[in-house]
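Presented as structure tokens, the chain that follows is alone, the form predicted alone.
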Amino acid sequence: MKIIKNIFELNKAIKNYKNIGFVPTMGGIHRGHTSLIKTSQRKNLKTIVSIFVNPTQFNKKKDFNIYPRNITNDIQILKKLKVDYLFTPNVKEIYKKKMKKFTLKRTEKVLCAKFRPGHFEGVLDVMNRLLSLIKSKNVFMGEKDFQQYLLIKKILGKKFKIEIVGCPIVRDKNKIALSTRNKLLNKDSVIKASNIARKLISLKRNSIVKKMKMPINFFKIKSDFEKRYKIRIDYLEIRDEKNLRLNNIKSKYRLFIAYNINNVRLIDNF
């Protein structure tokens, strides 16, 4: 595996490859990332992984500072996976060029975009920069961050005329969606997060089987969860898979949740 730290080395290494798969990450490589990498390797001749903790997508500096990082461990995992290239630029390298900023439409400011102002603008900015450097044919992204995947597919997939491939959520045996942030959870929080995931999986399954005609009382479910598990829920909503419009189980939909548990913010969808 070739480790690349700057744009000059990047251009030199991948300039002759037209069929290259790209897996963007912020490190803390886990089985979810592994799934993305293996999908890329099946579809492309070469695969490049980036590790870059992007400061512009964090709402709080403290959150950025405590984000789990272990580059040595990440490199070991990626070598075992036989990744072709690892791109690990610093902030100065990524942001040294001025580029057009992104703004979201009013209709797009839902879910995390509503509760984390500026977050997706930062995500789109850094992904725009990475994609302008790594001219990949396919980009592989996990569906745990479903809103992020949809926005990048809609805006940057169209701009660069590339395929943004959404890959299924990978869950631990306790049903928690794998995330680098999970490393910040203590044992009690893991148990609570597991119970929440199991209950929402069951709610989604029952709503499909019963084809519920009456709206689900999310206000009551949200209140019960907050009291029982001592968490703060930002949102718990059913939205259409294609456009994230509010959905009352009339078409293909997902159940979305974001909540804070012991100062760790988790998101999931089912």
Contents of the next structure:
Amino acid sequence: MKIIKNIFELNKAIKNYKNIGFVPTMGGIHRGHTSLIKTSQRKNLKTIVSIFVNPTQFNKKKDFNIYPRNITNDIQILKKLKVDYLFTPNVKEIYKKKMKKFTLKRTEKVLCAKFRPGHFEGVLDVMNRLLSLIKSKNVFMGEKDFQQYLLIKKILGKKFKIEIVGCPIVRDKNKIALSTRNKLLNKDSVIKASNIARKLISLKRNSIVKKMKMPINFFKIKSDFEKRYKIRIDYLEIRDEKNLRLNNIKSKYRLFIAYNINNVRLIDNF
Ligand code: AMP
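Any chance you could show the form predicted together with adenosine monophosphate (AMP) after that form predicted alone?
Following is the full complex, with the preceding chain placed first.
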């Protein structure tokens, strides 16, 4: 695996390849990330992984500072997987060029866009920078961050004419969606997060969600969760999978949750 730290080396290394599969990450590599990498490799693409903890997408400085980082361990995992390239630039390298900023439409300001102002503007900015450097055929993104996947597909997929491939959520044995942030959870929070995930999986599976009248019953589940687990829920909503519309769900829908447990913010969808 070739480790690349700056744009000059990057251009030198990948300029001759057309079949590039790109997996952008913030590191703390886990099975969620490796499933994206394996999907790229199965498509016979030269696979490049980036590890960049992007400061502009954290709307709280403290959250950025405590974000778990372990580059040595990440490199070991990626080498074992026979990833072709790892791109680990620093902040200066990525932000040295002035580039157009993104704003969200009013209708897009739902779920995390509503509760983390500036977050997706930061995500779109960094992804715009990365995609203008890495001319990839496919970009692999997890459905764990479903709203992020949809926004990037809609805005940047179109702009760069690349296919953004959505990959299924990988969960641990407790049914919690794998996330680098899970390292910040204590034992008690893991039990609570597991109970919440199991409950929402069963709600979705039994299609109870579909029959529920919005929003009354969700208010009840939400307040039950908040009381029982001492958490603060930002949102618990079902939305159309295509356009994230709240009402008038005609076909496929997903149940979205974001909550704060012991100062850790978790998101998931079912
Ligand atoms: P992150 O490092 O958290 O920014 O994630 C990098 C990429 O991995 C994003 O496209 C995420 O959606 C994806 N990802 C993170 N966790 C999971 C998971 N549990 N299952 C599937 N994809 C994931």
